[in-house]
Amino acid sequence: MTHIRRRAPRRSVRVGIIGAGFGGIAAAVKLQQRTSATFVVFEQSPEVGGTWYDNRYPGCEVDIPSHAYSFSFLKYDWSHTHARQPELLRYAHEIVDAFGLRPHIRLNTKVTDVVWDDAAHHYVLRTDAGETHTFDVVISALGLLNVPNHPDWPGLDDFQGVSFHTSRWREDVDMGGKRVAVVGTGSTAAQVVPGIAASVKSLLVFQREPGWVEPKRERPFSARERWIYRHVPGAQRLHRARLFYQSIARFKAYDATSRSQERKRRACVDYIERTVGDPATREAVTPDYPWGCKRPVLASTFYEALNLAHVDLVPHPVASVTANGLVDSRGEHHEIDVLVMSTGFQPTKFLANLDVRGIGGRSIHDAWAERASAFLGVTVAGFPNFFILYGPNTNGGFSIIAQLERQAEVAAKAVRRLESGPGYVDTDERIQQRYVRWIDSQIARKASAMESGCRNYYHSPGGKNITQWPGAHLKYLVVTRLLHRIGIRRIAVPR
């Protein structure tokens, strides 16, 4: 007689994604196509599109090339080089739908805490409205820079002008005629500054510290390159191939020792000279300290925006604020109508406003109150079948979106693990600590100049780096298909 071995039937697994951004967006394309799990996405805003739903301002674009800045698993027709916010948004729409994702997505609602069901081995997520739901496995993607740094000056709820953070930018503040300050002058602030500089009476740039800014050369794409991409097999594949080999070796200059160092603060300090009219203005902008220790700004007018006789940059930070002005470190005044904040955000406080608790009740923020790890940056020890996207020391690696899609693919194939039979999975506590004393050594060795003294968004109180990858895409790519089955465990428990 022959016997017929029956497959047993796969478990039904359910899963909470919280954010709707790229993060939740991969995870939930990764999961459909990867594994049978039902999930249900939450998204406190009204839509889809994460940071680029959140960031509406004058001249909002990515500075990453376009085709490495998108999922690897949907083509598509970019028209420039650089996306802008309106064409990144549309990105997220087109996504969801071409993986029938809306049906799936509860939007304008929050989440508040997720807690762990140590008998039940479940999740139970709960959400602003007073909601309860149940999951086998919950996957957060709030994004790293969706906190605002809301700056403490002393007087700033004094002020009787318009004053509002970029990322809350006001579409209804009429700027012509205006004198404008902007505060800051990182990634942001130099798309703001030419982005509005036409239209306002005067505009100051209050500038803390200096950054190295390189010129971005966005373009658009010209309908020739735009039908190769969408027409010839393999054209657009071996363009984004060719744009991350080309930061493998941009990432040797984050060595503060090498040559490629000196090479990047050569050119920068080329650009400078040969754009800056100003003398004084030239030496204010110039950093003394190595390309690198700040995340590179890429842009290509900003400098430009500076030498217009009605902009104005003030190379001091921001101490106090009047009811019309602000008072820079110097003690000098500065009459204003609107503020606009480039203040930044708050990556280092991960999970701010989510109150995570693993086995036995322990908060995630306790866990990480020397400092915040993650095994791969994906998975805390402790904390069972719970993903982080765009965790500790993922941001970098070129593109966060490709960096996601491993992030993703991570949880999926966890979650594949999970539907064989009862269980769970962890991580193994000691080789998530090995995990981190491994990362830390590359920052030291191969990133030395994020660790170089400057003010950045890369370090916790305690002074450790725990933003950022230390290195290329292609290494983050390995490391998380070669090392995810050995930290992460399934623990199988009985039926």
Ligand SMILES: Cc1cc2nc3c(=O)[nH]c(=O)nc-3n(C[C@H](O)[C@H](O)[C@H](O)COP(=O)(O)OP(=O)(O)OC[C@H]3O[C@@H](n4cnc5c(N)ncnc54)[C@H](O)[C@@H]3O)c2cc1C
Contents of the next structure:
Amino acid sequence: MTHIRRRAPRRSVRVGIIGAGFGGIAAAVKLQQRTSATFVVFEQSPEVGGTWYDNRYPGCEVDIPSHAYSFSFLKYDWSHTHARQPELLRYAHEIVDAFGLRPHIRLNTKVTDVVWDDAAHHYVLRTDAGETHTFDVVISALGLLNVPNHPDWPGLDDFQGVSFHTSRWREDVDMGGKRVAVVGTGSTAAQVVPGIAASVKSLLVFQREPGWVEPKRERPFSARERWIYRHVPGAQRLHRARLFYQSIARFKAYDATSRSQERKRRACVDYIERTVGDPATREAVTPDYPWGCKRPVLASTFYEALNLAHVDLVPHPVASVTANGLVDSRGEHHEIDVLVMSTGFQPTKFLANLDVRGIGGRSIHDAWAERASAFLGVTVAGFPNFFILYGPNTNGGFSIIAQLERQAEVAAKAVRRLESGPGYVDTDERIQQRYVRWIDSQIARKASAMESGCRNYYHSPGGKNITQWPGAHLKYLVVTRLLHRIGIRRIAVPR
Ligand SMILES: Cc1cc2nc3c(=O)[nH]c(=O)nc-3n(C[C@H](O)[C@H](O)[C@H](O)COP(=O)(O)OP(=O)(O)OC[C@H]3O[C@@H](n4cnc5c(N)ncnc54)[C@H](O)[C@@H]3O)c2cc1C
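Following the display of the form predicted on its own, present the structure of the form predicted in complex with the named molecule.
Complete assembly follows, chain above in first position.
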């Protein structure tokens, strides 16, 4: 663990953190390491862990290497190259215990609104139980892939079988001998399909639009590898550095005109050709848009599951639901007993379940009427002392954990500045606007594949890419460290 020596603060700062996923955990650790602030973490669920508490479907695991999907501040003995959900949840609990965070966490407590008091220069935070708390600073760590996207298919309510979203997995439903449909073929479906294939009678996989799939090559670490990562000084750090370095080269392929893009597409097509048995299925799973337009799917067992005799791909969207099945867009009816909706989340609705009011009572959702945006993805002009983790244009960068760590550092550094005396911090609006123009230009130049016309989850109703970070993590690290003081200004107030 890293401990940073600090001067005694002139002012005691109170911080409210909303969410106890990896974002909220990162914020709490950074505050503890870098400030003397007191903090409370509010979590609506009965457990910490966020994504890895909510998503418990068979086959759920991270799709980037475990050592990159880890915080820099705690060495960890990962059992697999790509950790599975139970281990990721354990990891969240172990950090909470290692840093003594548990007494600061209020579980089963949903925050409903956060209102800035212009006279007192603090926030009033309200919970769904009607309690109010005052905090000098609020850090929202609500996540991006947190609110399930429930389809509005006609007839869904009349379905007589069992239906549920992948992030609300029904462990009580025995799929043995059942006719099951999984709707969706994104990253989650590519894990669920092989995860349940062996236990069901038949499995239909509904695909609206195929995604580019790359083999993940996951495996357990050998006892020797684990020993090395545990005991050899610097081994884990070096491995992490290598993984992050490789991700810089990988990002180049997001330029739709690059040779890396061409190589990626070729490799994925080769993978389809050597893995998918049936020619019609091969054709149906081959996308006709650039690699990287949708989030690439990393999965080594998905195509193999599609080869199984009792698993069928339906390469059409669902049009409607009947009492006992699904009707596809060609009008064909498919009888099923269990409907699994792998239909993703609502990432463009930032802070959807929270009413945030800044200076003059202005709602953050009004400020974002045209598009959601934030300086560094973290702060918004007119919302003093308010920090967003996993905010606009921060998704990507290889490891979200690393991205969250940088955002937590931005917040902790601002809290540190607040500790020097009375006042608050706010974002310079012109700098925020310049930053957003820079993000747009970076997406256009370096991530044109994301804008190449497939259906992805990145765009606002106005057509702006408001979720993605246009680069590898290193670029985000540099930008957050260089720019945070330029855009986030301290405003002193007389005692
Ligand atoms: C299935 C799946 C697989 C993924 N795989 C990867 C991967 O391979 N690599 C990667 O980098 N990222 C991956 N992600 C993204 C993942 O969400 C992030 O890596 C990370 O876990 C986000 O952490 P978070 O704390 O920001 O958000 P979350 O984990 O979503 O946590 C947010 C927390 O806030 C709580 N909350 C929300 N609203 C309120 C409220 N009003 N009051 C109180 N509490 C509230 C929620 O209950 C939740 O616990 C994946 C996501 C999903 C869904």
